[in-house]
Amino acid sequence: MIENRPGLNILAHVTLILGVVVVAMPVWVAFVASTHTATDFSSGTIPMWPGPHLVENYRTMLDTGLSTSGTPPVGQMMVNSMIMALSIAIGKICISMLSAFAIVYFRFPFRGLAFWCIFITLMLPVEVRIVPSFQVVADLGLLNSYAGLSLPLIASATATFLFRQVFLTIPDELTEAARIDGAGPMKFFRDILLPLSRTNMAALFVILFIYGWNQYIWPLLITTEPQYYTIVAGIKRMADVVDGLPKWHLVMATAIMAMLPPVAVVIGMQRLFVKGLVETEK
């Protein structure tokens, strides 16, 4: 029997509301700032209600960008970020699924060692290996290219581990039945493992897409031509003004637009994302 305690319900709702306010307040301030002009912030006070320049500011960033910072229009930077995020997410899922499939279903010498060699790379994020990674990308002539933005970040030990755990939960009887029916390794992978891993793939796609979209150090390091700037690195360049003050109203408009694709991915794939995180039985 579940007891109805109004006091606890009120406390829970008050806590949730406070949490939402704390999380949403910076977003609200950024949105309000994006609807005003630069002079509205010269007094040192931040307006808390939207102004009349919303359409003007967003149109300026979408059409021409902020020329004083050397960045292209926001639309082009968002396309670059989209290409990078999709390449990283899809590449990580494909490579991780194939590597986990090989480790679980193929018997070859040192397969356990191979898995742990992959897993130990968790201790080597891109920030740790950024100098050798930059040297390799530069030697291959991949600076200022989509391949240079994406390829060094595609390998994922975390996704390999998660898919390995998923494949280990699949009954051996299913594998034997597929073998009796004459299914080869790739047919078993395509017709059985892929459908069973759909929700896990969706959950990983959301996480990896946001990971790729929010990359900052790597794009800032290897891109020097404006046509390859990503949106997150572009915001940093807009805020760094040598002579004069940053145009914060335009920077905030860019920040708001940069939030939209990740939010759309999370909302659009919410059901599969939650199911992929909590599903334990196949």
Contents of the next structure:
Amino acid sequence: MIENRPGLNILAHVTLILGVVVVAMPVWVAFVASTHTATDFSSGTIPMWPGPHLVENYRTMLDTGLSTSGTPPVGQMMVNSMIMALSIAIGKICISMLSAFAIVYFRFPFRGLAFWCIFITLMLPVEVRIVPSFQVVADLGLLNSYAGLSLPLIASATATFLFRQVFLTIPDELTEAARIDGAGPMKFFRDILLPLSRTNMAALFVILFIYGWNQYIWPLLITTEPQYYTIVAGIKRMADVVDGLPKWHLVMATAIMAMLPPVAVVIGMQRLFVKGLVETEK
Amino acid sequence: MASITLDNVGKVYPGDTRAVGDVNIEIADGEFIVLVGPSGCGKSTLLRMVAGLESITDGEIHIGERVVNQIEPADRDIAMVFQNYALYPHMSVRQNLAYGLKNRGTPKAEIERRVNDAAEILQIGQYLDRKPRALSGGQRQRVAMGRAIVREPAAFLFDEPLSNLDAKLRVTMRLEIKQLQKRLRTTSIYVTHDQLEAMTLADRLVVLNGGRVEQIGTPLELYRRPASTFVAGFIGSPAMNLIPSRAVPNLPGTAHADTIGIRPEDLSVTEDGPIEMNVSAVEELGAQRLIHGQTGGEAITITYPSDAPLAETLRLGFDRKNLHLFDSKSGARIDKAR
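The structure above corresponds to the form predicted alone; please give the structure of the form predicted in complex with its partner chain next.
Entire complex below, previous chain first.
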């Protein structure tokens, strides 16, 4: 801002701090809850400071899991989530990069139509097509499998569009120079396009990994065997008790652990992520 | 190295837009040919057709003994230098130079030798491990030329390689390109819109206008005997004065031509000159000045020593042999001998 009035600065900071508090509060409550016993939490007053049972609660979830809800230990579900999120993120990047490559660099009949067909699938997120998708996956015998968890979510119009925009910024002369240098289409893709869209791939990976990790309704629907439960769907199952109270302290401990991998991905790839979204020069 | 022949070459874009038509050029082995013309005259299209980046719709292009119409750019044995350099931004200079050779399966030791040779010729040895973004415009241009040199191709194709450089650097690089070509003796085709660049570089010039060849010849031939008003106006700086003969009546020997051309440097101020000029503006160039004025309602320019006296009205004379006569309808030159 050009103006330099202390009042405005204070106002801006108060607003920002309020925003942080609003976002951080539930996380704090979840963390606090994960350090108490079940009785502390259901007594009516929610404690605001951590209790003494942190190690105990987390160990329970890591070792045995919550047997009453039929969920396996957290480790197993984390691995499942990791497999699903990674397959979705990597699969989406591969497929959308190749389709963007085809759309931008090859002249074939109905090229425009192909692009618009891909684009239109933006209007069909999982939730809208969930029943037919379930039918297809069930018919293919992919219920309770990693393929069933990830394959139906891999096609991505957003990522295709993003890569298309990236490829369009690469100057034609570079393509021509590569042609004269004897690089065929796939060689050009590997030697020129891949390295030039490295940062965009990283940015996309962060977004897509979190998208995959947070998938909730789809895994819930197609997994019935505990060995394929993902962590996010698992939390839902834990909180879903028919008789008695949910074991909130353990649910919250799981929730906190479920948050860690996406946070790690964001922090680890932050620099590339920002570069990929901001950088335009090729 | 090889000769290049363009035989009735033409290019028609879909929708019947003719970009280039009936171009016949024979380029000898080792010759430096410059294609020059205003923007949109088809010179870049023509070069890209030789390179294989544009399809050829009419005629044939031969490189050496081969007809290359259907041959991929990579297999035409040519190397191209682009206007924006087109260096691979993620590769070091060394990798940029080596990429084309690597794709052709050249042995490692041979690549190493050629890259080092090219780096030495172009004095880019100390930049070999840098990325293109860490180089200045002139250095990038050298790398782009290095990428062409390492290939040891039959022909170099230059597509306005100097137009992104500043004026001073352009003059230096121009000379370097000329020396380099003389040293390597590689057949070269060079595209530019800058007539000065064209004059200084070319063994022979090809002046293009509207997709057609106006004239082919050495720079001096084109300067001394332009075949049309277009070439007359395009080659030489400042441009030749082209005046309707009715504006300068009773000029001897011009009866059969309706446009007369005379270069500003061929006009001199004399007491009894046949042309009267009303001075309207003066441009100082240092060693000389350009005087712009009017004669019979037509614009005329002369170059004039900067220490000579000026007046409102000057009388101009010239040597008869420096007069160029043209037909105003076709623009074609009319030979005085006829």
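Note that the structure is a prediction, hence the values are computed from the model and not measured. In this text, rigid core is short for the largest set of C-alphas that superpose within 1.5 Å between two forms. Numbering follows the first chain given and starts at 1.
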{"property": "Exceeds or equals 2 Å, Cα of residue 260 between the two forms, core fit", "result": "no"}
{"property": "Core-aligned Cα shift of residue 11 between the two forms, given in Å", "result": "2.4"}
